[in-house]
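In structure tokens, one chain follows: the form predicted on its own.
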Amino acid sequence: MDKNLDILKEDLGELRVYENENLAKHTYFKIGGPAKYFFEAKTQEDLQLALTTASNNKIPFILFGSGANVLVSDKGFAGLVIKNRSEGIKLVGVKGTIGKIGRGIKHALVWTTAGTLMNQLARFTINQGLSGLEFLLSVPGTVGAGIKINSHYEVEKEEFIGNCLSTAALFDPKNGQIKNVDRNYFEFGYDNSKIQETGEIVLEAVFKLDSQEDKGKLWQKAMEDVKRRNTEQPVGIACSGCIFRNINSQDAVRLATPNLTTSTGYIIEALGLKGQKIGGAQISDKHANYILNIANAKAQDVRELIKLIKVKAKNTFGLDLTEEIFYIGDFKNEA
């Protein structure tokens, strides 16, 4: 008898809770073992019910968005995986002036659920003539995950999702409570936010965006970013985005990198590791901060490549590289 399974099926629906769901199907890496329990939240009500049920009954759980920026253990996850499929975007407020020639909107507030894809949010805001999030066009992942890691594109231009955040609703798994916070609560940094430490979960968010009269300029900028990413990064192959955070500017100066680049891709390439393979995993020969699943790779293969990079970076350049991806499951007996 499985008490946790009985609780989940009673609260979430007999036919909606799956056992031993293959998580490789739900990640960009196409890697990972099974989830003991699996549930798809299709609405905000579904999501809050699943989170509350797991929290109140002390059932280990983790929330999945689109499965980007994660590496799931080959052993899978011995608890409940909640896949957030609740999507929604709408305008909830505008600020401006109304004169003889019509309304001059300066700012607008856009509400969205955490399960909405960042790409969808970017398209919506561009079509509304609102600037600030156009750099998210074609970026993988959901809004909730994007806020958690403070998704970005051109860091030197301060293009961070957190810049435009106004407020958010958070679920606290420690007490099962929901609270509303403003952007200052997150203490955003590069690839970082406070909720990475607190474990709180974004349910929904409101962004404050500036009005842009010329939508064409927004689309042009967004498409230029997409074109550049497709040129510089691997496309059409299973991977999980950048593996490591970029190095800091002090280390770039110390190492006298070209144009003082902070790119960890440059560092890995300088170590001679581009194209390096272990098992079914390979360091991309297009952008060295990407690891590719080229032949049914295991999480163990990826972990060994990560360890190789970190050891060589430390021994050669005195760098302590930090992963950008999140680990899910049991990696105790892996590299």
Ligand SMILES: Cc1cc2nc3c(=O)[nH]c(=O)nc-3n(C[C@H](O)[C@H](O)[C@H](O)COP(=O)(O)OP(=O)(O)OC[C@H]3O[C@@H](n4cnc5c(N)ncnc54)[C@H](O)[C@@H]3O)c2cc1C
Contents of the next structure:
Amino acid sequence: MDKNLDILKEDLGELRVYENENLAKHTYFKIGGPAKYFFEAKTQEDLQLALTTASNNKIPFILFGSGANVLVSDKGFAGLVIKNRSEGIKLVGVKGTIGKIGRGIKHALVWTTAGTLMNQLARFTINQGLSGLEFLLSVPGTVGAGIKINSHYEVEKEEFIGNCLSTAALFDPKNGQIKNVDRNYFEFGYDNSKIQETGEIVLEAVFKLDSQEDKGKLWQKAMEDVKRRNTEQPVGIACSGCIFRNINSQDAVRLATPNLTTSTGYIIEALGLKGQKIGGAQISDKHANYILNIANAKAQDVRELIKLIKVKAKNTFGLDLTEEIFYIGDFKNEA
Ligand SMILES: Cc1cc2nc3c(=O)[nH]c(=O)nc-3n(C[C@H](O)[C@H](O)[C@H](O)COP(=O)(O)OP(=O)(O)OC[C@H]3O[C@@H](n4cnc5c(N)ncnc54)[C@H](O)[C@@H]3O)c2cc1C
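Form predicted in complex with the ligand, following the form predicted on its own:
Then the entire complex follows, led off by the chain already shown.
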């Protein structure tokens, strides 16, 4: 008899809670063992019910967006995985005077659920002639996870999702409460936000965006970014984007990285590790901060490559690299 399974089935629906769901199917890496319990939240009500049920009954849980920034253990996850498929975007407010074709509007507020794809949000806002999030076109993942990592493109141009955030609703798994917070609450930084520490979950968000009369220009800029990404990053191979965060410029100077670079990809390349393979995993020879699943890789293979890179970076440059990806599940007794 499994008490937690009974609770989940009773609250979330007998046929909607799966057992031993293969998580490799739900990650961009195509890696990972099974989830003990698995539930797909298709609406905001589903999402809140699943979060409340798990937290009230102390059932360990984790939220999945698109699985584009996670490495799941080969042993899987011994609790409930909630996959957030609750999508929705709408324009909720404008500031300025509405003219015939919207001229005079200075800013607009766009509401979105956390499960909305960032790519969808970019398309919606560009089509509305609103600027600020066009760099998210073709970036994989959901808005909620994007806020957690403060998704970005050109950091030097301050292209961060957090810059346009106005407010958000958060679920706190520690007490089951929902609260509304503004942008300052997140203390956004590069690849960072406060909810990485608190474990709070984004339910929905409102972005404040500037109006741009020529939406053709927004599309042009977004498409240029997409083209650039496709030339610089591996395309069409299972991976989880960049594995490590870039380093800051003070560390680059202090540790005298090659050409004082802050780019971890460049550093891994300088370590001579491009193309290195362990098991079915390989460090990309196009962009060395990407690890690819080229032949049914295990999480263990990826972990060993990560360890190799970290040890070599430490021994060569005295550098402590930090992962950008999030680990899910039990990695004890692994690399
Ligand atoms: C090919 C490729 C290219 C990429 N390019 C970029 C890029 O250009 N710029 C960039 O910034 N990133 C990039 N990434 C990384 C990825 O797009 C982002 O990290 C994105 O935020 C992941 O979203 P997700 O929904 O897939 O998150 P997941 O992988 O599902 O989850 C990541 C973490 O967020 C947590 N989480 C999920 N939903 C929520 C929520 N609602 N509230 C709180 N926490 C939540 C999860 O529990 C987990 O800890 C790339 C990834 C890939 C695979």
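Positions refer to the first chain, counted from 1. Nothing here was measured: the structure is a model prediction, and the numbers come from that model. Between two forms, the rigid core is defined as the largest C-alpha subset superposing within 1.5 Å.
Asker: On a rigid core superposition, would residue 196 pass a 2 Å threshold for CA movement between these two forms?
Answerer: Superposed on the core, residue 196 moves its C-alpha less than 2 Å between these two forms.
Asker: Taking the rigid core as the reference frame, is the Cα of residue 261 displaced by 2 Å or more between these two forms?
Answerer: Yes; that C-alpha moves by at least 2 Å between these two forms.
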